[in-house]
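Here's a solo chain for you in structure tokens, the form predicted alone.
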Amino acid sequence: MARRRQLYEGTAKVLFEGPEPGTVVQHFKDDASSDNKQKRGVITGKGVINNRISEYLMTRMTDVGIPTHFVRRLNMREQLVREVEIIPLDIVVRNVVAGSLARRFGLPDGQRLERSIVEFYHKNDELGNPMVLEEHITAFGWATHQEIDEVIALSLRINDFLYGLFIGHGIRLIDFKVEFGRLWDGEQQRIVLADEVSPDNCRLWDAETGDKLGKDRFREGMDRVAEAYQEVARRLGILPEGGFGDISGPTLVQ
């Protein structure tokens, strides 16, 4: 489709103008950060598998009731959203101890929790992306309580969905990261799942051999990082046009 004009760029998508009002053209990035950006990378054809397992989770959870901003794929590396108003927070729903979790409390990787945890960080590059409690969320304006017991609800869906598909192809679902927005029809509005759902924001580990695939492999440093996203989409049965061909690993940026 032609190119628009262009209104936002992160690290791992640009977001452009959509071809009917209301509308937004996401565009998927093989660039790669962690650790607040202090690490980051380039991994060869990432944009591509995560469009593609991105469409089939958010498709996947439309048909389940879960209500979503996705409205279809347009092409390898694009797809159409609705437009929402994002709200500044970044929800991570943790199965199994890992990542931060361990160092904040000095628990082991892998140690598994008696029950989900939904844990609240405003998103602000800036600050590094604080943990905050559901009084600062109110307090300054981000949300209301009611907005905020539905994200929490929504999350708890969507982590049950996710676990449940996952386990089904020899993955572990062990936490994972996702954003929310309002969506407005008139004066009327609801809360959906926004932005993606791919191996960028879940961590996810074979069932059986706990190996690390996805974005847990660009952060450690360890190699084989494209063809932990590419065994992530082959066990989901996805495939994009042409086949994977030739994805290298990262290339780290000073």
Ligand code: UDP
Second form
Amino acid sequence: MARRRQLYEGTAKVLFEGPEPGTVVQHFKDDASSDNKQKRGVITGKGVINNRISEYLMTRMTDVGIPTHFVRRLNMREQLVREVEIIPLDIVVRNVVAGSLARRFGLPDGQRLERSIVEFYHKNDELGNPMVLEEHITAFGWATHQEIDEVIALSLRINDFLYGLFIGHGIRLIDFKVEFGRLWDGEQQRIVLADEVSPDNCRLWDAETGDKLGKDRFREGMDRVAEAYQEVARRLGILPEGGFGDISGPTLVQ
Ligand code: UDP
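Let's see the other form, the form predicted in complex with this ligand, since the form predicted alone is already up.
Let's see the whole complex now, leading with the same chain.
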């Protein structure tokens, strides 16, 4: 097999040049990190599950007119996406107090917010992803006021859609992180949802019991981490009968 050109390697994903110009292949790994990369580990099968869940959620969002970079899933661990110019921001949307919001303001975990909050963090691991204001974003030239307005509007639409989708499966969407990119469409530039939407970047609790599903279990050193990812896929109705087959070993072809 021809060697593929690697564009980027992060904790959870490797990006390769795609088969056609303007495309990228996202390869999902089992590696995980939290607390700004202080805590690291491997969650067996996570890459396969996140590839499926992100495919499912991006497709559902496309169905309701939310623009995304997703094209199609290629295999167990890979999906084809459109190449975009990533806006260097982590956008966090919150419905319920948890994580860094609870720590920063000394609030109890689980308190429902009167209205959803949209926060911006600068994507920079060395600096620990500092929180930034619209003032910083425009002054540093990362995005224009108009782009920020669009990012906020899209983030809130995504939140409304995902909240409803997850609650229909007995899951409460506490908060999540998304990234956006600029996509050239002929002469026109559009902002689209990029990266992934999976239990790696969503805080998901069981709606009845409050049990933590997904990344929270890893973050807090709890047991049954891999099972919690599978449980999210099962509830969304995308876990094939008998599981995903052999999801153990990494199969990174370069
Ligand atoms: N998040 C993420 N990547 C990051 C930081 C946060 O995906 O680098 C997600 C995280 O999974 C959670 C939300 O953003 O769903 C809010 O995270 P928070 O700021 O509360 O930080 P944490 O609790 O992870 O320390």
